[in-house]
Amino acid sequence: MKTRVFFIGVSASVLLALPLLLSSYQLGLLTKMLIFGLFAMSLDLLVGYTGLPSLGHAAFFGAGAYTVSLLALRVANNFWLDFPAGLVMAAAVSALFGLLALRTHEAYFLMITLALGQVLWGVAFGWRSLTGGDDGLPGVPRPDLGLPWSLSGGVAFYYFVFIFFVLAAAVLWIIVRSPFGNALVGIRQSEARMEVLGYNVWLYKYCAFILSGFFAGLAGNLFAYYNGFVSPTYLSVIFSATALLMVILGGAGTLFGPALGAAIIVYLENEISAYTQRWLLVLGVIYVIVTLCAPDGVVGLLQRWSRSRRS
């Protein structure tokens, strides 16, 4: 426990100091890693702790991103109005999808989350007058907090994202270590046993589904401000599958492992895309290698190595 707290403290200190050392391009990449890390951690609550692998998680990310973008572009660039609206929309969509998806189990759950996500993708793609269709919504402005300093600069916006990342990670950490989080792990291990013990399994899974969607929407909100552009790509099954790979690569059920997985994927995508357009092919190869060689992810691999050194 002390080692873990020390590692988290060192990581936070490094993340605080890095803007002083990086170029503007590298800082932008680091900001993207934090946003996608938050997205991956939100999915880990569902996959790693509750045992519900989803292929529709991008729907909640996109719901938040589109809501913030539409309000900022069509209504008013008011952070205190737009940002909460994006969170409410993501939570509302996850509450609705959860009612439908949690009527199924295992492979059927995976397929219905994929189908529901594609429904939202179809709405964004086809409703051109509202969403811009496949052209998306460009020109989303950075948030205006009404404070003396502006978030238009890379460093200020990085710390803006960093604060949300730390707060969300702390809340998720409390959730997974609470009695509620322990119940989710129990449900992942054996639903039947938890039902015999008197737990309302469906309600626990439904709450986890909404919480997961809420934090995915938070990542979507931040990404809309970061990217200045949102399109149906961020609602697609490919984006959902990429998030799932981030979780598996980092280590499902480790909370901070998926954030590490997201950082690796963002870095590799940035580097490899400079040499080839076959990024999706490379992503598939990464998935196969991780599944065969490190099924517990990078964090699981490091934990096994640490245990072997002590023994």
Second form
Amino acid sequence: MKTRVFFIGVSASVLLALPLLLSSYQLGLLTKMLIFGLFAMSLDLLVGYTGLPSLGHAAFFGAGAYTVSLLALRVANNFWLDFPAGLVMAAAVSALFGLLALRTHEAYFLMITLALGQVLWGVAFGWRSLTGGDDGLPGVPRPDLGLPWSLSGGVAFYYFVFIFFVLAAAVLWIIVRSPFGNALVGIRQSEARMEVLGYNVWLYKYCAFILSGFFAGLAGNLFAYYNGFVSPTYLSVIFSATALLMVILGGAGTLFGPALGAAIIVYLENEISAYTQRWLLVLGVIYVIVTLCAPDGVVGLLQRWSRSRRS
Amino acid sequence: MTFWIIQLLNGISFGMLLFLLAAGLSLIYGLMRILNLAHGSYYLIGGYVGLTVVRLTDSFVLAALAAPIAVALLGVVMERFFLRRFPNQELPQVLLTFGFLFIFADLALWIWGGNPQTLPKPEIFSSSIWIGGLVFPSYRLFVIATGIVIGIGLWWLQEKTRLGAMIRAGVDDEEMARGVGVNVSLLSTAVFGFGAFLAALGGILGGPFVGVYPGADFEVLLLAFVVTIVGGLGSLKGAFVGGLLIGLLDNFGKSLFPEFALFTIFAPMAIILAIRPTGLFGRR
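Given the form predicted on its own above, produce the structure of the same protein in the form predicted together with the partner chain.
What follows is the entire complex, opening with the chain shown before.
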């Protein structure tokens, strides 16, 4: 426990201090890592804790991103209106999808989440007059908080994202340590046992599904501001699958592992895309290697290493 | 009238392609509990390899034989060396097959380029035929006939032969099947290869009217998923009925309400799911 507090303290101070050391390009990359890390953590609540492998998580990220972008571009760039609206939309979409998806189990759950995610992708792709179709929505402005300081600079925006990341991580941490979170883990291990113990398993799963969608929407909101542009790419199943890879690569069921996994994937994509057009091929090979060599993720590898060192 | 007949034929023939895909997906899941996300890639690679064979040899028949066999071998390699390490583990299966989906998609883009391409129709089906004053595109009729013949063949194989009995035993209770001397390991590899074979055949048959293009792998995979959600995983009958239903809905949806094309498929899926979470013919 002590080492964990120490570890969190060190990483938080490093993240706080980094803007002093990094170039503005590197800082942009770090901001993206935090946003995708939040997205991966939100998926981990479903995959790692509740045992529900969703293949449609991009739907909630995209719902938030599109809502914020549309409101900021077409209505008003008012943070206090746009941001909550994006969160509500993400939660509403996950509440709707959850009703359908949670009627199913195992392979059916995978297929239905994938199919539902694809519906939203189809809407963004096909409804050109609203969403701009394949071209997406360019020119999303940085948020205007109506406060004396501006978020248009890279450093200010980084701290803006950092605050949300820390808040969300803290809330997720409390959730997974709470009796509610323990019940989710119980459901992952044996649904039947939890049912017998008198838990309303469906309701627990449904709450986890909506919470997870809510935090994915938060990441989507931040990303719309960060990127200044949304397109159907961020609703696609490739994006959902990449999130799943981040979770597994970091370590499912460890909350901070997936954030680490997200950082690794963002870094690799950035490095490899600079050298070759074949990022998708490389990504495919990473999937295969991770599955074969590091099924417990980086955190799993570290734990195994520290355990073997101790004994 | 002609409009409706043509649309009906288009829908049914597309439904037959979906049946070929969903049958393999379903059989593989039924026997091995593997959800293969690279199944649509077999369709894509089948179509592309068929295209190359047709260009080299000018023979549709040769393409229809060579491409499915090549893809079946690919499937066998995937099953033997990768997927069988993860029995009953959804997450590794999903990651692994997604990895293969990306690898195949990018390699296909590299080799065959990004432009949509169509396979030439076999000579004898290149024209339309007239029956009682109505025009029928003969290639569509050929695809429908092929689909029905394969459907009957699969049913016969599964219900009436020793091999089929072994597969059914494996689906129902793998341990018992092993216990009574069925070589489940070999059977699994064979079924996986056969599923890939059927999907590639779908790519060849669909090549002349659906075409092969980047992203086709994913589109057909998604539709095959909807077919198995509607029909039920592990059920041949479900794959056939679901394939027909989704093929027709997709086709009529696209021609009648182009803006809502996806919803004509997903709304019925949602309704069926609400009534029967395991699909029309699914057992669990």
